[in-house]
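Have a look below at one chain only, the form predicted on its own, in structure tokens format.
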Amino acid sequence: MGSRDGVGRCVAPPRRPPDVVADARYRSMVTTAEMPIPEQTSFPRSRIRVLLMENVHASAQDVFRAEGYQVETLREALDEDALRERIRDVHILGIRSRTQVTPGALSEARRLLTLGAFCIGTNQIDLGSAALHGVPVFNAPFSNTRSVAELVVAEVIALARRVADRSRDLHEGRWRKAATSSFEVRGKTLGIVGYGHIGTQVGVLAEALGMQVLYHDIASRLAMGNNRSATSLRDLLGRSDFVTLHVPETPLTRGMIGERELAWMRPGAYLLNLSRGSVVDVPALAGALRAGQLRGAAVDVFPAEPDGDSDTFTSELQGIPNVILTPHVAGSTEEAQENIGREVAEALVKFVNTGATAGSVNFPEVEPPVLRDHHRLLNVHHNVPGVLSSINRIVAESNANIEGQILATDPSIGYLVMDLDREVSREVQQQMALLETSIRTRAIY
């Protein structure tokens, strides 16, 4: 099969373990800031179509339009049928958390080069299917770190002072001034489950308030400030006045806080979940709160969330005193959304223009320097033995001179970036695309 819009696809034999490594000539990489962007690309930038959904921040549009790309925006998410229709002629797709990118939708993405999740999570995207279609996925794992951390600290104080209850009383015409069950957070212990970028920020801010900080993570983490590592999850739950969760959604974290774990918590403690809705057994949490086992909770994420602002929301946690419920807004600040828009858009542009995949969540990561006066070919292929030798044979038969070559692999796919002589690049591209192992072959410039 030949290429279309610089893309070639075909069916591959069954996958086997990797047997190739990257060329040593690209071991020395330049930084993102140092990497020049080629002025000429093999596919005109003015014809690259971008679709941004779910009200992605305008900062992303600015990045794409500065490159000369065509940009279309939608405020809402699309269901699978609508997405299958819209994705067919799109080169870059940008979504947030509501749009589900399924294998069925990807099967219609004839021209899709790359996909951006303008948020932290990527569980709404079938990452394996995207990789097998030659589509790297990029997200923004750090841009809203501060926004989430600040809300956690604000809710810790609000729970300790029962601010939500007192506010509701006044809205309903009741004046209830009392110090009962109202506490300072200074000297209390905050337990952080998941000590990554957000968890460490929360620990720093909490320590500045005079709190003692414990943390637990399945990976070894260096403590920030005077934060201390708990010996286990049970140890952390039993010693903490406040417990805040900052873990991704994985098979290990689904339902990690249930009846047993809630029973391990210190009587009268508080639970905060601003991570993923699947992490906490919500009925069990509601039961612990109603029974007085816990004194309060703050929940920003839920197992099932409405598709749009006009949809209704129900939860077992509604109506329980000293429970703060927010509609998945922990990272929703103007600063965070602007940063996310810019960060993800720049990663997508860099991939389209140079082939760099550093930061991709489903692709082997490479960041090759741009070489002038040569043509660059990208080849995504099934990771089976003998692929590199087949490609190098094509190059040798074309009498091409390879200026630079890097190959990175994961168990499913290999990703090859090759810079070679201009005179033979088109012939090499066409032959490379015809290999049975090839998923996608593209010339960048």
Ligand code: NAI
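Everything numeric in this text was worked out from a predicted model, so none of it was measured. Positions refer to the first chain, counted from 1. First, how it differs from the form predicted in complex with the named molecule.
- The chain divides into two rigid parts for the movement between the two forms; residue 159 belongs to the part that does not contain residue 134.
- Two rigid parts account for the change between the two forms, and C-alpha superpositions put the rotation of the smaller relative to the larger at 24 degrees.
Right, the form predicted on its own is done; let's see the coordinates for the form predicted in complex with the named molecule.
A lone chain is what you will see next.
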């Protein structure tokens, strides 16, 4: 793993041997700064090895197999020692949430080009270390948007009709048939806090049910359909019959719905939180529900959630009438898993074929154009002063004609994409790879 020196600059990670990867359509050669430059060799796409662990959805295999890659799948996660063994020979690694990708494992990943987290979270991966090894990581944060939006709509109706209580009564042998406190949602107002991917989908679906839709967002957002922007959070809370939260967890959203905000809500309104547990003050919500100030709530996310399946979950919300509790499953559907498999696999293939890092969680993002009649060099380097002038000198001395160049940086690494004449690309690649500051240099042609 790379580390930082006394002034916070990146220090090169331990040296790795070079690797060469190529495929039939986009051949590519990878070199690292530290080792002698190999003879330019290439091998077909069928020799790109993909290892998918933790039962990643079959849709991912389809994408890789269509490219002609070799795909191996494992049902389980591997522990660190086993991963260190297996990671040495793979070019693309796919994991879900249980595999810990540590600096130790990454230091063995001599051939690894890119890593896919076939899930939403990426805490299980040492992202900084992956970047310092020149390995971009991709996930699929929006593959389950629709799944969440559908559950919100279902729960809005279920709360209005007290479905959970009616069902529990019958399971426990009580027949309670009454229209009291049961409502249609048509004509009611739904307030959406956080009008991003999920919030906008909810707005569209709710309008189809005949609801009025208000939204509040800190960013300026274009209204979908007849949805209307509220003037403030307080305005939205005071005008909505149902309030649904779709914000990320940030310092601003932590505890954003507390006692004061609950008091701003209409008497008899309903609250839904399928976003992040920290957004709502749970004891305050339990208090408002027990006091009858709110008619019901649906909660899918909690400030502290068990790591795995557990029989010991407790919450102040348990036992309160018309409160639907679900174990963080809003985004968990077969369709979402399939989408995740396909979307992450497509991002990995695109990176291998073109160098695109748009959507990567640990790399400067670039979206280079389709490569035509040129060779493309991809250089990952430590972001220290003077890198670009060293690279420019190499290019100038080679008399290379640069067709296009994109540089994107973050505080620790820089990522340079350069399209240039085929005749000189190999020479430039070799010189670039020899620079002390280079982490990884790859050519696509």
